[in-house]
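So this first bit is one chain, no partners, the form predicted alone, shown in structure tokens.
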Amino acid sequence: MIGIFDSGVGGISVWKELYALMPNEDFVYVADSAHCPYGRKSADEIIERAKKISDFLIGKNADIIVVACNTATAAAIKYLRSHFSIPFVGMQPAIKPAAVESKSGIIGVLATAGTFKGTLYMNTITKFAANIKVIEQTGDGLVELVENGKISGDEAEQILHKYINPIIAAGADKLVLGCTHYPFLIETIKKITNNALAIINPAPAVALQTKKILYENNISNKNNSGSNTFFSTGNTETMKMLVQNINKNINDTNFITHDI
């Protein structure tokens, strides 16, 4: 059983890649939408939520947990790995591929304030982007847009223009998405930028790492059955919409509101 959690529905973008790579595995997803967004919370608050949700997922027989949230990874992954005995996979800022592939020597990073403050992000910048100019942009309001299902339209375009126009003006040719909610805005980003930026989503790499750990620890699903259960601490409507856009065969009864 693969457990996944995020501050809300953003981690569905990670589940999408996990499911595409390992459709026969069993997945349990938790969207902590009642406490979203995490970006403005303290590290202690995020650790408390991450621990409660991890306890819940382990109670559902999770053998591995994917922290499908950049902010929660930055604040809580070290604690989770020390507190629990099962493996945890976090979101790695995709700075390295952006820096290596950039032709202009300038990259943009769109993330939450919590991610930018994290040691993991700062260490990654130091290690892989010492000779690259990094334009950092905090995406205030974008998580809330996605949580409300507003992944296209005038409101999304206006906010994205505000954040991405300065990145383009600075000469960036790569845009790193530093929040798992943001991949749901990729089509709108492409539209407003006329594909001027190559968009880098770390979720596929996280799925590959999860599969590697499953096989190394011999905890992959031997029954080849495959199941998906989606919990939310808040409203499930946006989650249903996003999941069913990915796979219309997912049964509605798998979406459950649950207080954690």
Ligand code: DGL
Given for the second form:
Amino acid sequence: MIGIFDSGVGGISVWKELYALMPNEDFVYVADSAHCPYGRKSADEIIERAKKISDFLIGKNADIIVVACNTATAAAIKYLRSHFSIPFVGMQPAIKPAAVESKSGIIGVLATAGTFKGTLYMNTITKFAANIKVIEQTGDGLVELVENGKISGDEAEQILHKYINPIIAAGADKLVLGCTHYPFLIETIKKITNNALAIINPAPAVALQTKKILYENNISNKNNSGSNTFFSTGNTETMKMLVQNINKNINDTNFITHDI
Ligand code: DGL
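Can I have the other form now, the form predicted in complex with this ligand, not the form predicted alone?
Time for the whole complex; same chain goes first.
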């Protein structure tokens, strides 16, 4: 069983890639929507939430956990790997492909304050973007928009304009999405930028990495028809909408509000 969690519905963008790649696996997803956003919480607070949710997922028989949240990966993945014995897969900011493919030598990164503060992000920049100019932009308010299902429309466009216009003005040709909520805004980003930036979402690479670990550890579910259960510590409405946009056959009974 593959456990997945995020501060909210953002990790559904990661589940989408995992499910597309491995439709026969069993997935249990936890959206910590009651405690969202994580972006401005302290590392200790995030570690505490990540531990409780991981305990819950292991109680549901998780063989592996995907931390489908850049902010939680930055704050807690080290702790989770040392505290639990099952494998954990985290989100990596996709700086490397952006830096390698950039023609202008300038890239934009949109992420939460927590992700920018983490050593994981700083090490990635040092390793892959030493000769590249990186424009960092904190996406305040974007997580809340997506949590409320407002992935298009005036409000989303206005906030995105504010954050992305300076990135384009600086000459960037790539935009790295450093938060799993943001892929749900891709259509709106494309609209307001007239496709001026190539958008890089690390979720497909994370799905491939998860598959590799499943096979290496022999925990893949070979003869299964697959199941998908979605828990939220808050309201399940937006999660239901986003999941059913991806697969309308996943019905309402698969969405459960549960305190963790
Ligand atoms: N999806 C989370 C991430 O990837 C959002 C963080 C938050 O809740 O602020 O960073």
